[in-house]
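The chain below stands alone and is given in C-alpha cells; this is the form predicted on its own.
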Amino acid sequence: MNSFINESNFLKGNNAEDLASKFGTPLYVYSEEILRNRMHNVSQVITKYPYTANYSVKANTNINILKLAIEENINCDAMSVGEMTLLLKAGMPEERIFFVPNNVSEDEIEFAIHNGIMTSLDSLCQLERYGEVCERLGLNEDDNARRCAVRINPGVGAGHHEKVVTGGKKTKFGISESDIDKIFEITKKYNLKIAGINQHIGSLFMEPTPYLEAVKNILRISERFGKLDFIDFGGGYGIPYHKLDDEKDFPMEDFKAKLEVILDEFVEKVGYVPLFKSEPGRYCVAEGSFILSRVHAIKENNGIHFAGCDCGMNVLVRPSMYDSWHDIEVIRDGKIVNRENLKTLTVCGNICESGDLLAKDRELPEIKKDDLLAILDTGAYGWSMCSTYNSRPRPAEVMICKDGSVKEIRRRETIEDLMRLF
C-alpha cells in the first residue's frame, strides 16, 4: 500500500497543510467514517445470540467519540470514576456501562453503585470490599446493587508485548480459577449475586486461535457459577500496524464463524442462553486517527540520519513504552510523498529523553525540514496516554466528518492551562 490516507479517503478533500496551519502541530486527526465503520463491525461479532460489544473507553475517551459509540449501539467499559463520568456526560445510559476496575477505593465502588452501574471485581479482596460497601450503605438483601460480576484470570494470555498481556499466570489481573470457591464464600457472607463473569487475555492479537481457546475456557469455567446473566469474553482484536507493507486485517469473518460454533456447543450443553459480551478497544478507534507532526530538524550523528519532529513521547508514548510500530507517511506541500527511493531514517521527537523515538532505522521517503509526518493508527492509546512532560501542552484533536467538514473536538492546551493548578 502506497498511502493509507489516500486509499481510505481519510481527509475527504481536506488539505493536511491547511489543517496544520489552522490547528497547529502536533495534531490528532480523526475520521468519523472509519470510527463508525469499525464500531459497527464489532457490534456484529455475534448475531445468532444476545450480544453486546463493550467499547473499552480507556483506548480513547474523547466525549465526541463516546457519542459515536452510543449512536452505533455499542456499550462501554469504564476503568475509573473519570471514565464513568465522561460516559454519563456523553449520554450513555447507566445500564450500558460496565465498570471493570482494578485495585480501587470504596469511593469509586460507591460511585458505581449510586449510579446504577454494574461492577466487575478483580480480586477476592475487591469483592469483599464491594460487599462491605453494600453493608455500609444499608442496601436491602434484594437490592439490585448486590448484583455484581467477577473478573476471572483464564490462565492464558496473548498480545504483541508482555505489557499488554492481561491474562495468564504472571499478570496482576483477575481471580484465579482455583479461588472460585472463595468467591462463593464471600458472596454468601455479603448476600451478593454473581450476575456475570468476564475475562481479558491481552491486546493486539492478529491470530484468533488464542482468543477462541480463551472463550472455550471461560465458558467451561462459567458452568461452576450456574445460570449467569452474561458472560464477557474480553477484547483485544488487533489492527494491521504494518499496513503500508500490506499486513492483512484481523480475519474477522473467519473468527466470527468459528466463535459461533463454540457458542452453539455451549448453549446446547448448558440449556440456556446468557447475554454474550466482548470488550474491543483498539479495534474500534486505532485506525480512525493519525497524528500530523511538523519536521523541525534534519541531522546526522555518526552515520545515523535523524528527522526531528514535534511529536514527542508526551504526545504518543506507545513506541517508547511498548516498542510499538506506527507507519509514517510523509506529506510535502499538502501531498503524500510516494514511497520510492527509500532511505534509512530514525524519526524522533522533541522530548529530552534518549528513548523519544517514533521510528528507529525505518525505510522512509526522504524527509525534509518543514515536511509534515502523518503517524498512522494513533486513535487508540494515543491522546488518552498523553502527558505534559517537559511542560509541553497536550495537542488538539479534530474530526473529519462524513460530509467532509472539519470539527475541532478538543482544543489545544495552553501554557496558561498548565499554570492553573498551581
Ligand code: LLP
The other form holds:
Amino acid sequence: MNSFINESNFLKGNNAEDLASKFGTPLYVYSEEILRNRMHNVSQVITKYPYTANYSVKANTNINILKLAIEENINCDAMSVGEMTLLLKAGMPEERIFFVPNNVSEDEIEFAIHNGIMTSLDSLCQLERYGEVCERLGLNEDDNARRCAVRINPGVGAGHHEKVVTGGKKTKFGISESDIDKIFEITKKYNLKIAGINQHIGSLFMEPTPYLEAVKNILRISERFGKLDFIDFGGGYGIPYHKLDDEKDFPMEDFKAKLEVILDEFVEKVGYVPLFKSEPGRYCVAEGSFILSRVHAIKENNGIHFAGCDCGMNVLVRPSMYDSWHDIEVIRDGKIVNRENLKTLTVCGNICESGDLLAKDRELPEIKKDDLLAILDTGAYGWSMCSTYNSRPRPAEVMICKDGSVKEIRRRETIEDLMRLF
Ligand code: LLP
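Shown: the form predicted on its own; wanted: the form predicted together with this ligand:
Every component of the complex follows; first up is the chain already shown.
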C-alpha cells in the first residue's frame, strides 16, 4: 500500500499542512469513522450468545473516544480510579464498567463499591482485601457489592513483547488454577459471591490459536464455579502495524467462527448460557489515529542518515519501550510523498536520549527539513502513555469527524500547566 492515509480517506478532504499550522505539531489526529468501525467490529465478535465487548480504556482514555464507545454500545474496563472517573464523566453507566485492577488500595476498591462498579480481584490477597472492605463498610449480606469477579491466570500467554504478556507462569497477573479452592475459602469467610471470572493472555497477537486455547481453558475452569453470570476472555486482538508492507488484518471472521464452535460445545456440556465478554483495547483504537510531526533537522553521522522530528519518546514511547514498529508516511507541501526511490533513514525525536528513535534503518522516501511525518497506528497506547519528559507539554488531539469537520478533542498542554503543580 502506498498510503494508508489516502486509501482510508482518513483526512476527508482536510489538508495535513493546514492541520499542522492550525493546531501545531506534534498532533494526534483521529478518524471518527475508523474508530466507530473498529468498535462496531468488536461488538460483533459473538452474535449467537449474549455478549459484550469491554473496550479496555487504558489504550486511550480521551473522553470523546469514551463517548464513541458508549454510542457504539460497547462496555468498558478500567484499571484505576482515574479511568473509572473518566468513564463516569463520559456518561458510561456504572453497570457497563468493569474494574480490572492489579494491586490496589482499599480506597480504590471503595471507590468502585461506592460507584456500583463490579470489580475483579486478581490475587487471593486482593480478594481478602475486598472482603475486608465489605465488612468495614457494614454491607448487608445481599448487598450487590458482595458480588465480584476473580481474574484467573490462564497458564497461557501471548503478545508482541515479553513486557506485554500477561498470562502464563512468569507474570504477576491473575490467580492460578491450583488456588481455586482458596478462593472459595475467602468468599465463604466474607459472604462474597463470584459473579464472573476473567482472564487476559497478553497484548497483540495476529494468530488467534493461543487465545482460543485460553478460551477453552477458562471455560473448563469455569465449571469449578458452578453457574456464573459472566465469563470474560480478555483482549489482545492485533492490528497490522506493517500495513504499508501489506500485512493482513487480524483474521476476525475465521476467529469468530472458531470461537463459536468452542462456545457451542461448552453450552451444550454445561447446560446454561452465561454472558460472554472480551476486553479489546488496541483493536478498537490503534488504527484510528496517526501523529503528525514536523521534521526540524536532517543530518548524516558516520554514514547514518537521521531525520529529527518533534515526535519524541515523550509523545510516542512504544518504539523506545518495546522496539515497536509504526509505519511512517512522508508529507511534503500537504501531499503524501510516493513510496519510491527509498533511502535508508533513521527517524528520531527531540528528547535527550539515544534511544529516542521512531524508526531505525528504515526504507523511506527521502525526508527533507520542514516535511511533515505521519506516524501511523498510534491510537492505542499513544497519548495514554505520553509523558512530559524533558518538560515538554503533551500534544493536542484532533478528531476528523464523519462529516469532514475537525474538532479539537484535547488542547495542547502548556508550560503553565506544567508549572501549576509547584
Ligand atoms: N484487559 C486487560 C486486563 C489488560 O491488561 C489489557 C492490556 C487489555 C485488556 C487490552 O489489551 P489489548 O486488546 O489492548 O491488547 N502498552 C502496551 C500494551 C499493554 C497492554 C496492557 N494490558 C503496548 O503499547 O503495546
